[in-house]
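The chain below stands alone and is given as structure tokens, in the form predicted alone.
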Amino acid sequence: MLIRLLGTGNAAQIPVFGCDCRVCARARVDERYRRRPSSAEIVTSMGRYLLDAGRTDLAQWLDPSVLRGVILTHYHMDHVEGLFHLRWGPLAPIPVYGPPDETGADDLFTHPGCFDFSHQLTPYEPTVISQELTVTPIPLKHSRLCFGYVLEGRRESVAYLSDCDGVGPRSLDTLQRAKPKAVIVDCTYPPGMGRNHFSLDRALEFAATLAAPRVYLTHIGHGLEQHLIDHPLPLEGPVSVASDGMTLSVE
């Protein structure tokens, strides 16, 4: 099982509309420090599955026939905007797994096209999605009910914490029981910045309670980039910071 990494960014995304600092700048002449709203992709033997969509442009290069399923951690528009596109294709139902959430985002529920929105996750209850994929829903603290999730394939497993402003005392432990091979969690400010998304500080501290071998930061702002050109994390750590396409292998 692999997840590939399609957005890292925040909802104002990088480079952030009508600012010249120099992270947007390098952004707008080399895509390779652009980065999209928050989307993931699952690969599996058996399909796959979007982990988020707050891309628009799934529908230029998601192959249908392949698509299995849709994971949310929750219904704001930076995750989810990639549906409201994709929703009209003439296509069998599509499960959509994520929080009870009742108001979803603008008319998806009541205009879900191929999408079936029925199949709300439970809080740390395990959900069986196909032979390779177990998904856990973790609470997390957030502006909106935001669920991260322990994604579990035949014998490794991987946490994916997008949205996150610290987590309860179930959650961590939760976490810790999973032992996680990699942790991917929010990171979208710079050290003693911000709210409802982790700074640079607490992310750092949070996972480190985790002990996982590897983690990966995300929904970076374009603040954080700009501190950490100025203050890089070590090379050889174990702490990296993601970008859009990077690809990881649960197995």
Contents of the next structure:
Protein chains: 2
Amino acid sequence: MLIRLLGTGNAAQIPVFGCDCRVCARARVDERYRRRPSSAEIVTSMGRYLLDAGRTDLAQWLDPSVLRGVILTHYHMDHVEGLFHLRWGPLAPIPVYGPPDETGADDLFTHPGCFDFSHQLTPYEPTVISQELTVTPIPLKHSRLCFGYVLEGRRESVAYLSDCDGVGPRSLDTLQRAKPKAVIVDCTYPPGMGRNHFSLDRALEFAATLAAPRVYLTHIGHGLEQHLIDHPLPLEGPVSVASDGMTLSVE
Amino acid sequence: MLIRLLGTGNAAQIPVFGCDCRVCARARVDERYRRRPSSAEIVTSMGRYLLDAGRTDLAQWLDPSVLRGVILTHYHMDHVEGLFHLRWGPLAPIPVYGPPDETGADDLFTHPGCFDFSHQLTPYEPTVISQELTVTPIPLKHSRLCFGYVLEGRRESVAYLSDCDGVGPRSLDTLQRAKPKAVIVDCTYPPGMGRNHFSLDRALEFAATLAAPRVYLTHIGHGLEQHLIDHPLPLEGPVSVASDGMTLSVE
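Alongside the form predicted alone that was just displayed, please also present the structure of the form predicted together with another copy of the chain.
So here's everything in the complex, that chain up top.
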């Protein structure tokens, strides 16, 4: 299976509206530097799944005939905004897997359209989504009820941990036991900054405790991106900054 | 001043996700037939105003240095969704004029960012937005507290009435007295269909009571668009179907 990151920006995205910093100015000219809101696609031979749906242009390239489900980390708008349009499709119910959030986002639960939000997941309980994909919800510290996921293929797994400002002991233990080949983790802010999301120093410290072969930083804010221009990550290390369009393969 | 319609579709937009009707198939190939969610821009010599903000790509072409304010008809997601990204701009507070809605949309009121939502308007009370633009809120019948507007330039006015399933006597009287040169009115459904929005028969009947020289139908659903292919409006009549990008001038 493939995990394709479609949006690696934070809620403000890059470029930030009205911001003329060098990072935002660069992204306004060169598409490759844009960071769209949190969205990813999990591609299996039996269909595709959205992993968060913050991008609002999903309908333009998503093939509804192969969309088998949506997996949500939480119901902040920058992770679900794309569903507000998609829901009006004349489609059979599409299961949405996510945390047992009572309110959802705006009127999604009262007007679900083609989405079935009843598939609430239980922390730490592996859930078989298809023969090729098992997900294990990992509660994360955030300003709202939020799950990370261990995404397990037939032989390998990847951890997707956004949005995150730390984890409790059981989440840490579950992640360490899963031995993911790669960890994709929230890193919104420059060192020492912000809350509810990891800053670079805290993300790196956390990632080290998981000892994963590869770590990809996501949910990148423009402040962090500015910092990284002046203080790039060591090329030979296990940590990279993710980018929109990046694709990981998971056997 | 100019009123540029940027989105003349309903919440489902055209094309509807996953719909293969001839209207949606056509719009998927030919951009000119797309109908995006409710958004318009009012262009004056002293700056620009958004009139609803349902489009989520506003940041890509909106110049923040000339954005003077936002005028909202109501807080349904397809009319405000674009604000969720724009709000994080590092800008001086941008006034948002709209109905006295207590909840707004999702977390817009608790995290307003650069928007100032305190500019609640009073029904029927003309409000001077700038030397070139006075707006008069017209309560409309809809599933949520919703204002239409008489948009008054120096010598002429236009009425913008979306979303709408009728008006009460005082709204009708105010609209008739305003003598707008054009009325832009909700027409979501084919004749005899739907609720909370005008169907074609009801929109035409209502428009006739206003006796405006020009009537433009907006908030068009794909079902109405299919109907109009087989039953086009008379070319010589006062009523036209609006389209994305259409621009009206108001002296």
